[in-house]
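Below, in structure tokens: the form predicted alone, a single chain.
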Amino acid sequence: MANFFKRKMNWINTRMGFFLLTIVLFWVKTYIAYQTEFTLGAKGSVQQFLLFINPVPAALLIFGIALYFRGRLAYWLMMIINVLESTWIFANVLYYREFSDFLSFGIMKGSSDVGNNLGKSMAQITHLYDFFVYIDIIVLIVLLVTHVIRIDPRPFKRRYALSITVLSFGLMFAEFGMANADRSGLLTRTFDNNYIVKYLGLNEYAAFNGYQTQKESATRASANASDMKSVLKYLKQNRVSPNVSYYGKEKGKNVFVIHLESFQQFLLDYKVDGKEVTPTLNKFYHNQNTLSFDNFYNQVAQGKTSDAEMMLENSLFGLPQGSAMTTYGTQNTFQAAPAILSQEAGYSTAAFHGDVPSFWNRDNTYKSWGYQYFFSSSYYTEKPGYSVGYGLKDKIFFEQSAKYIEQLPQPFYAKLITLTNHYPYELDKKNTDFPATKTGDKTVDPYVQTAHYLDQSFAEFLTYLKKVGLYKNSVIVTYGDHYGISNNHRPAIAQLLGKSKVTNFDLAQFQKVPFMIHVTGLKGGINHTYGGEIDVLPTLLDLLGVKNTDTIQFGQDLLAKNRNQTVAFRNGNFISPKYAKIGGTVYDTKTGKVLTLTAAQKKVVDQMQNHVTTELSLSDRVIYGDLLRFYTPKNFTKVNKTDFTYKYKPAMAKLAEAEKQEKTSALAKNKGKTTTYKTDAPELK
């Protein structure tokens, strides 16, 4: 046994013996990590393989470059890379931990815009055992210093440091050649990342999603007008009529778009102890003049509130990488929301954030949307006390907005975004009024108290827009954004919907979120079209009555009868009232079972998914390309960005110039008399 293990020991001294020790380390963790902390959905004999076996190639690819140099400098250069590799693992752990994808070059890209106040989300969702992958590193370190493993001398032959290069791509091209067997098209046809990671490994994604992201730059140089053409066909097919008992019934009306944060749809009538969560936006929902729609779905990637946003305002899908309104909103051209209600029908426009300007680009983005005000953090009283997690909490958000709202000439269009019921969901005593649930999960537990205080916010803010005389003129407007409980609590997501577990279609219904469009005076109900954030611009400028047959717009009316209910998300799945294709597989979407699928029904479903896929690719290919800049709309003006400035004084100094001269404004309504806005927020009395 003595002999045995001093022949490992010698084997282990030479190069070849660290470098092979350090791969299999390496591998194991990365296999571990695939297991433990990623949800990849790996199925049969095939999949389970490629997962296992996907680190290997890769990997000696890239710690074979050590091999290529002499002496100590390769043993040191195999522990850089290690540390390299090992923290992209890490910081996947994280990433995918909060937003159940993997980082992407245009998320690390925007990653200034978008980083304020990530810290303290870090902080929160970084785990202790998380750190087990730099625990070999650290024994390998300590087993060379201590000189248990030798470093070995002697040249190492290149022609054997080439072997292993070549040996590295050989296994790529085979574990492709397997990948692409089981899964026709993987990097052609797939939005999903978690399928090129399952297949092909963390190193090639990222060098797939370099080679993407080196494309898309490329696709903007070489678009031209011709490129329109594909797009324009698509939407001239696919384009429906109004419903004529709804379209224009609103014209000239207010709009408020109230974002809310992470908002899921179960949360509306879900009790807590018995009591609910949100009071307020249940008798919202209900309300006979309410239009509430119970299968709406999120259909946000990475980009997450900046994709709802791009969604809602613009009719154009958020990238399969990265943040559009982060890469794009700067140089690219659009035919957005706020000016197309300023052009078209006279609108003031403005977007009100409890957070700094910069956050996912908004202070570039909105001014290639058309916004004509944009109130941010510089325009509101900071206190300690007065903000928590990504700005300012959501009572004094809109206790502070009102005095700015008041002053808008009417009619206007007016975006508020809350922040409260923000990951990682924290609320001070004094706030919190309202029990958490008893999942045992610490991120989920907490959701529904600030959910609970963002309802007592809405409330405040319904009960000001009655005492300023906006609340009867306007058409209010809520949806979620995005998930706030991801996929990643699977065990918490079932208690909270009373199941002994959850299936991948359970997980696809939870991405519902709430959508209500409310009047006085409107004929409300609850609607069960199935439709999704795209839908959204298409639907508000038909009640308004504004003219958008020739726009660039991927969703459709979510009241007009003819409508296509086929919801895509982000990834090529979709869901629609008869099927759902969830990770490959095809569901009842009335029972939730899973269809083995007849010829005529195969062929059904290969029609939705080839519609989905087309309207995914389109979109992009708009915003690569930025094909915008190719076609304006009749009656449509190129938005000029040196129009607007947010900086505080200008800003101030033309809203008051514009609400002395048009005197349409709740102020001068009002004679002059600002309204009190009348909330409970601790922190103000």
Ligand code: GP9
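Owing to the predicted nature of the structure, the values given are computational and were not obtained by experimental measurement. The term rigid core refers to the maximal set of C-alpha atoms that superpose within 1.5 Å between the two forms. Residue numbers count along the first chain shown, from 1. What changes on going to the form predicted together with this ligand:
- Relative to the superposed rigid core, the position of the CA of K43 differs between the two forms by 2 Å or more.
- Once the rigid core is overlaid between the two forms, G440 does not reach a Cα shift of 2 Å, moving by less than that.
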Second form
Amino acid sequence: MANFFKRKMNWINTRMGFFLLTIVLFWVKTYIAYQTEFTLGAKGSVQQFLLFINPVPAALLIFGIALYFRGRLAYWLMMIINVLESTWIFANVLYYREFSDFLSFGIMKGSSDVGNNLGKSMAQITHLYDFFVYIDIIVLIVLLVTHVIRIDPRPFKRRYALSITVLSFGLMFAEFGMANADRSGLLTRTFDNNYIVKYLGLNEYAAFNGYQTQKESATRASANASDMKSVLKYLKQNRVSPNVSYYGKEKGKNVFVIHLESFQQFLLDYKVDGKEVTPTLNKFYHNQNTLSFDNFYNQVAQGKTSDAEMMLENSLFGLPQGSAMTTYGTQNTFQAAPAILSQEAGYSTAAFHGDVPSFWNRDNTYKSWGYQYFFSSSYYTEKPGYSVGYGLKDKIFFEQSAKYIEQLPQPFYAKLITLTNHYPYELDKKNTDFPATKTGDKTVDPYVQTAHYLDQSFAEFLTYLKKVGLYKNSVIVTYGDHYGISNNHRPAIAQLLGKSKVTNFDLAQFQKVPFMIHVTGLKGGINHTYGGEIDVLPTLLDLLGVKNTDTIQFGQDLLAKNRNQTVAFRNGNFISPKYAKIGGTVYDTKTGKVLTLTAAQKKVVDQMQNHVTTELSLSDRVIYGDLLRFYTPKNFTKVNKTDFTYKYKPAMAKLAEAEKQEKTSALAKNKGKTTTYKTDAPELK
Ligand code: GP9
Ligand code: MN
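Condition change, the form predicted alone to the form predicted together with this ligand:
Up next: the whole complex, starting with the chain shown before.
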């Protein structure tokens, strides 16, 4: 019997046997770490499968290096590789515990503040069981030393080693193919590090991050202070003076930025079966105290929401590829709205979002932007049915945000990012009380239903603001971040717009999103100026009377006279009151007809194109080269990211302390009495 067992176990005494055993043990422990230490959010069988399988291909490749070496050395190399690989898991477990994100090379280079901060708290957050990641190595060493497993001295054929390497690449390729089919643009659009680990694994994440960091630091290193010169020159030529009848009119007021997810301008006043899709937003749009813009365009590219956020709060364009927040948000220097308002006007600053904080790298980027608070998923109670798609349903999100809003010292700048009106526009029956459109396109038709839900959520939020006493002393900015219906749905879009077919010009017009500023007493009306997301920050700062004559912002105040009304799209197309240039064709903006240009017209259009290309490339240069590190506006202090923590306990303690000191929160004004939030959300009944 013993002999039989011995014979059966003989494979383990071969080089290949030991190699496979090492891989399997490593696979098991990685998977355990995935399941117990990280929240990767694998949903559905494809994602579950990839999560399960993804440690294997990279392990075959890396551990397989040892197979190219002889005798004992091969065994020791496997051990050394295992120690390194396990330390990578170990370090990520600790880092994740503190930051809900994976380590990046930028952070590890040690230049970063976050790295220093981590060192301090390392001891506190390490648990004894974390060392479990080394257990297989110890077991393997013991088995080798006690000769339970014997080292195989025979030379290992190169051919076999090479086959393993080739196999590992093949598997990695297959894995990437499957991942990309499930989540297209996984690496090009760079959503979230959690996604890369979930789909591809910790090693692939390391490789990708290393590549990105390398690319990033190369451009950063080659940039220098003199690169700012052309930026400053351009901005000097393009600065416009603010409109005196609006400048500083809303000084000291709170600011709410309500991010209406995927909300397009065409939805305003739109009716289905005779019913308004968004009655509350329509009223808000036409209100005499609302400044509404009906030629306001989204200017996002692949970074979608994150591009919108970048423009809105920095007046810098998103990048031609990927998301600037993900790639540059952690390391770059920014002079963003939250930092400006807190430094120059004593604002408290907070962002609210019912998704995980790592999406679009918000958890890091918001610190670089100077956000004091970031209320994300861990601050919200989650129960079955509360979430759909990326996160909390809007009604529940607003309802649960109220308790934090009322604690914010005033004046505050608060950005609330909604989520339910997001592709694929799913919503349960209980929340759907609006007819879908009937274009027959399944992705398009429920869009109005989630938009209607968003409108109801917004209505409840406005009611709350009035009740809690924040309505009258707040500037309420609402905007749509980007299209909800992509250009791939031409026939459906034509039906929605009541046209027989849509041209490229129509599709460009379809990129309009709402932008509204409402303040009690503000001189409102519908403004027809052409502008876009890049223009929001200068508009807002002028309205609040915060000086911004030396800031690096590419937009222009939408209320300024003589502003340049050429709106750049991220791909270099543009639209202006007279001409629109879409994919090389010039249209008459008034009629939508294709134009054959006279020489004089061509000169004008070329100038516009030149302007657009210049502003986009200069903005890119600022981000790629991290140029703001070389330039600080007067009275502005560089943001120190270590000033902020978004972990629940310390952040709440800080908020309580601020509230006690300043006594200016809505809660304090209401003598400590909480204002109840009224919602008809069926989940909360
Ligand atoms: C996720 C949300 C969606 O947190 O902001 O981003 P999007 O897909 O619209 O860019
Ligand atoms: Mn979005």
